[in-house]
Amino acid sequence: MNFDFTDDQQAIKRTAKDLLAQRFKPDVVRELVEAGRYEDSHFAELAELGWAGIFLDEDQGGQGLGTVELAILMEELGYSLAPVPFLSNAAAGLVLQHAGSDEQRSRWLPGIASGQARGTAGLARDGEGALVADADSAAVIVLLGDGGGTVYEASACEIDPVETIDATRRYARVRPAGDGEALASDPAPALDRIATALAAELTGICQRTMEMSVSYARDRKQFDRPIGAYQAVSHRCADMLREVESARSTTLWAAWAAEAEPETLPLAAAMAKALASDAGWNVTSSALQVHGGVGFTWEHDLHFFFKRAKVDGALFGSAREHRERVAELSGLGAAL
C-alpha cells in the first residue's frame, strides 16, 4: 500500500514551499508584523492559483480537491509564518460547505474561493463574544456554538479588534448587531476539519523551529564543540523530532480521513489537533532552550513561530478540550 502523497499532491507541496519562501522570508515577515498589516497582493496570489478554494466543489469556483490538499497546504504556510487571512477563510468556506443552506453556499462560497469576498469564522462565548480571526475585513462571518451557527454579513456584527500575542494574524471580538441565517445542518464535520487544518499549520510550525534549532546546534560552539555534541541539546532534538513527526502522521490520517472514512474523522481530527497543540507548545518552548538568551530576544524570529502556536493550540478546542473529545469517543470517558 502506498502511504505516499500522489504526483499531484507533491506537485502542491512543491509550489507551495517555494513560492511561500520566496514570498514570506524573515524579513518580510517582520515587517508586516510590526506594522500590524497583511499585503493584499499576497492573498490575492494565493487565490489566483486557486489554493483558497482547492477544497471548494468546483460548481462553486472550487479546484474539487479534499482535505489532504488542505493539509499540505497549511502545514507549508505554517512553515513559513505566512502572514494572510488564509485560515479564517478557509474556516468559513468548510462550514459553509458542510453546512450551509444551498442558498448560503450559492451566495458566499464563489467569494471565497476566488478570495474577493473572504470569510471568517469562530466560536461564540457566552457574554464573551467570539475570538474570530480577519474579522475586521471579512465579507460574512459564522458565528459557532452548541451544535449550530449563524452566518452574519459582516455589517451585522460588531466588531472589536484585539491584540493577541500572535501578531502575524489580526484578531477582533465579534458580537451580533444584526439579524443572521441559522446553518442548514450541524457543523460537526465542518469543525473537525477546521482542527485538521490548524493541526496541519501546527506540524508545519513545529517542523521550521525543529529545523532552526538544529542548525543552530550545529554552528553554535561552546569549549570548541558544537553544542549539539551535547547530550542536553541533542536529546531535546530528538525529542523535537518525535514530537513532530507525532504530529504530522495523526494529522495527515485525520486529512485521509476525511474524504475517504469519514465516520473515523472526529476521533482523527481529535486525536490530531490534541497533538499538534501540544507539539506546538512543546517544540517551541524547546526550541527556546536550544536558542538560549538569543532566542528570548525580540530581535530573533523564533518568538514569532512560538507565538502562533500558542494561540493556534488555542483555537477552535484546546489539546485538553480534544483530549476529553477523544476520550468520549473512544468510550474511555466514564473510565477516566
Contents of the next structure:
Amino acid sequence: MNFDFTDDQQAIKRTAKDLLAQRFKPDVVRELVEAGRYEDSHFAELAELGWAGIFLDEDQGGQGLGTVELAILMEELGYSLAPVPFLSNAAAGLVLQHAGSDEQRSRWLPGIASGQARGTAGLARDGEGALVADADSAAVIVLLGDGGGTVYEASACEIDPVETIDATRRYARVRPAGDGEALASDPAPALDRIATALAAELTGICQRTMEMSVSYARDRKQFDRPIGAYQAVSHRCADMLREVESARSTTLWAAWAAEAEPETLPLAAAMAKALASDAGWNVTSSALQVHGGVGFTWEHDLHFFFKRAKVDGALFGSAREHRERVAELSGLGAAL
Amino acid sequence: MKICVLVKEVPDAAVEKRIDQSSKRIDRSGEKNLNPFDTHAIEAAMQVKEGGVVDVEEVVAVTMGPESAFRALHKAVSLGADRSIHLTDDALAGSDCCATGYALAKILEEESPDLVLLGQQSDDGECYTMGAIVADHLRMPSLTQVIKMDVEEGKLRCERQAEYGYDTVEIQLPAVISVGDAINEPRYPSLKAIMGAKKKQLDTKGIADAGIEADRVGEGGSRTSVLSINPPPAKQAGEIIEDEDTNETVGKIVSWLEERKLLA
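Now show me the form predicted together with the partner chain, since the one above was the form predicted on its own.
Whole complex next, starting from this chain.
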C-alpha cells in the first residue's frame, strides 16, 4: 500500500510551502497581527491560484480536488501562520457543498470559489454564533446547530467583532436580525471535513513550533553544551515529534476517508480533531518551555502559534467533545 | 518566435549540500526541486510571450538529467511552458559543464529556437557558464547576468549587471541569454496549472535520438576530472582595532589596507 502523496499532491504542497514562506515572513505576520487586519491582496492571490475552491466542483468554479488536497493547504497555512480568511471561507464552502440546496449552492459557491464573495460558518447556540471567524468581511454566513443550519446574507445579521487571544484571525459574534434559509440536509458530513481541515492546520502549527524548538535547542548553550543535549529538553522534543506525527497520520486518514471511505469519516475526523487539538496545546506549550524565558516574550513569535493552536483546539468542537464522539461512534457510550 | 528555456533538477534548497567522496560528485539524493534560478528564466519567457510585442509560438523547457528530472519539467510547464524535452541516458552520467553544454546544444539544434533562456547558475554545481558553452556550440551571441530584457523584432535590448554598474546591450536573435535573479519575480503555479502539467507534451530522448556522440559526454567524454576535494582552509582570526581615538583608529585601518596593497 502506498501512503505517499501523488506527484500532483507533492507539487501542491511544495508550491504552498514556497508561496506562504515568501508571503508570510515572520515580520509580515507580526505587522498584520499587531494591526489586527488582513492584507486583501494575500487572499486575492490565493484565490487567483485556485486555492479558495480547491475542493469544490469545477462547475461551481472550483478545482474539483478533494479533502486530502485541502488538508495539504491547511497544514501549510498553519505552518506559516498565515493571517488570511481561508478557513472560514472553506468552512462555508464545505457546508453549502454538502448540505446546501441546489439554489444555495448555485448562488453562493461560485463567489466562495473565486474569493469574490467570501463565506463563513460557525456553531450557534440559541440561534446565535458566539465565535464566527471572519464574519465581519463575509458575504454569506452559515450558522450550524442541532443537526441543521441556516444560511444568512451577512447584511441580515448583527456582527460584533470579538477579541480572542488569537489575533492572527478575526472573529465576531453573529446575531441574525433577519430571515435566513434552512440548509437542505444534515451538515454533519461538512462538519467532519471542517474538523479535518482544522486538524491539518493544527498539525502545521505543531510542525513549525517543533522545528523552532529543535533549532533553538541546538543553538542555545548552557554550561557549554547545547540545551538539546540535556534529557529534560531532548525528551520534550521527542514527545513533540510523536504528537506531530500522530496528529498528521490521523488527519490524513480522515482526509483520505472523506472521499475514499465516507462511512469511516465521522470516526476518523473526530479522532483527528481530538488528537490535533491536544497536540496543538501540548506541542506549543512544550515549545515555550524549551525556549525558556525568551519564549513567552511579546517580541518572540512563539506565542502567536500557541494562541492560534489554543483557539483552533476549541473551534468546531474541543478535544474532549471529539473524544466523546469517538467513544459514542465506537459503541462505548456517549460520555465516559 | 520559439523560446527554449534550459532548466535543471537540483537538490532542494533545504537539503544540506554534500559531496559523495567515492564519485567526487555532488550527492543529489533526497528532496529535489526545479533550480530556483531557472524559474526566473521561465518567467522571462512568459513575459515575452504575454507581452505581445512579438508573436511567441511556443515556450519549450529542456533539461538533461536522470529519470527523476521529469518533475522539474512538470514544474516548468506548470509555470507556463507549452511542452518539454527530457534528455536522459546512462551515458550522460558524470558529464562536466562542457559535455553537458554540448549535449544540450544538440537538443537545441533540433529545436532551432529564436531565443534560449536559462538561469544565471544552478543551485548545486553553480558553474555559471552553461549559457556561454551552449552559445558557443550553437554559434549564437550570448549575454550573462541580464536583469532587464526588452524584445524587438529580430533583436533584444538588455541590461546586464556588472561589477561596475549596468551595461545596456543590443543583441541580435537568435541568442542565448542567461538571466540574473533580479530580472523578475517568478509566478507561482495555479492549482489548475499543477494538475494540467502532466497533460502537456513531454518528449524523452536518449543520446542516439539527439545525435550526441557518446565519446563527448559522460565521465569518459568530459575534459575535466576531479582529482580530490578538500575543505577550504580555516579562516584566520581577524585583528580587532579598539576605537579609543578615532583619528588614530582611521590611521591604523588605512595602514592595514596599504600594507596589503588594497588602496588604489
